[in-house]
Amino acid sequence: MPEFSNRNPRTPEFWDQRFEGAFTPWDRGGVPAQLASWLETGKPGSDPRVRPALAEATDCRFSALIPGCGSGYELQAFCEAGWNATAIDFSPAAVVAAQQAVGAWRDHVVQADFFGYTPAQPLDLIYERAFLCAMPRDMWPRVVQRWAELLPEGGLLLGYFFFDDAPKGPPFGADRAQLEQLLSAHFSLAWDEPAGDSIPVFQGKERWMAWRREKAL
């Protein structure tokens, strides 16, 4: 592992140094198979009840947000599948990497802080991949609260969740009971499957999951 001067993953500089140093072990270099299949078929994994909730999108194009996008490969997949997708990252170096990776969709990559970002239109879906686990665990309640604020009733929190008990990170893994406790105030679990093609840093420790936004109390 290279030596880096910044050890605080709460800061953009932490991630800038890693992208600029080409040290990105979380980057799979493409789109996970389960997401690609879901986007291609329009079928949400093993649960056919989820898609109708999205069919109420008002402009005939579903709207998705990809926070902490890194190199942004999934953005291209969403856009090519007809979604109005936006990828954000607070690291300038990550934004440059994503814009280079997604080609024609580069205008859909925005430098922004997730906690202060407001989408241009209401969201139908937020995609999670190595964003929650990139942040220290004491920040997770803020992340979940912001997910809940951004998604309307019936919206989906879709993606990959990392489970591990190692005290140091990133990546910072979740305990299953901890994750369910955090999410259950705002979301219900729609499906949960093993990830089929994890890269080494996540191998055997991540799940392909979807959580539906419940009606706000």
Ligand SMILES: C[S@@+](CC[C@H](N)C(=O)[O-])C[C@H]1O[C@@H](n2cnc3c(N)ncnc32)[C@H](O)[C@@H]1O
Contents of the next structure:
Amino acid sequence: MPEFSNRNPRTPEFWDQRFEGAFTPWDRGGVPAQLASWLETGKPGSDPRVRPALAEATDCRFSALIPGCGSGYELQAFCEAGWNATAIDFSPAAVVAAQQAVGAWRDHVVQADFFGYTPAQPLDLIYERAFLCAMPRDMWPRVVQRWAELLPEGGLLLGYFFFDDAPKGPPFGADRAQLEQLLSAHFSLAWDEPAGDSIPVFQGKERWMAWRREKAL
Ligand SMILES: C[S@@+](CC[C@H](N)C(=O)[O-])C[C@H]1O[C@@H](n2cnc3c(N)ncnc32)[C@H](O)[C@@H]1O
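With the form predicted on its own in hand, show me what the form predicted together with the ligand looks like.
In what comes next, the whole complex appears, and the chain from above leads the way.
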């Protein structure tokens, strides 16, 4: 592993250094299979697990947010499936990487800190992959709180969750009971399956899950 001067993953500079140094072992270089398949069959409006909010939506499309998007390949997949999707990251180098990766959808990539970001329109879905595990565990209650604030009742928190007990990170893995305890204040589990095509850093420890927002704050 290369040497980096910044060892604090709470700062954008930590991630800038890794993107600029082309050290991104979490980067899968594309869209995970279960998400791709879900976007194919679970088109907005046809999946009862997605909030049926078309009548309220100003532009008649469902809205998704991808926090801590990194290279953001999934943004293109959401947009091409008809979602009004936005990807955010607080690292300028990550934003550049995402803008290069998503081509025509580059205007949907925004440099922003998740904790201070307010979407332009109400969300139906938040996509998670390697964002929670990028942060030290003491930050997780804040992350969950913000997820809960951003999603209306029925909204989905969908994606990949990493389970591991190694004390050092990133990635910081979750303990199953701890994650359930944190999320159950606002969410109920909609599905939970092993990830089918994890890259080596997450192999055998990643799950494809969806959590439904239970009750508006
Ligand atoms: C391990 S990477 C994962 C990137 C991407 N989700 C993926 O699956 O490849 C974590 C990303 O989260 C971003 N990040 C960490 N804290 C953030 C925050 N508070 N707001 C926005 N982005 C953040 C980092 O800049 C980094 O790009």
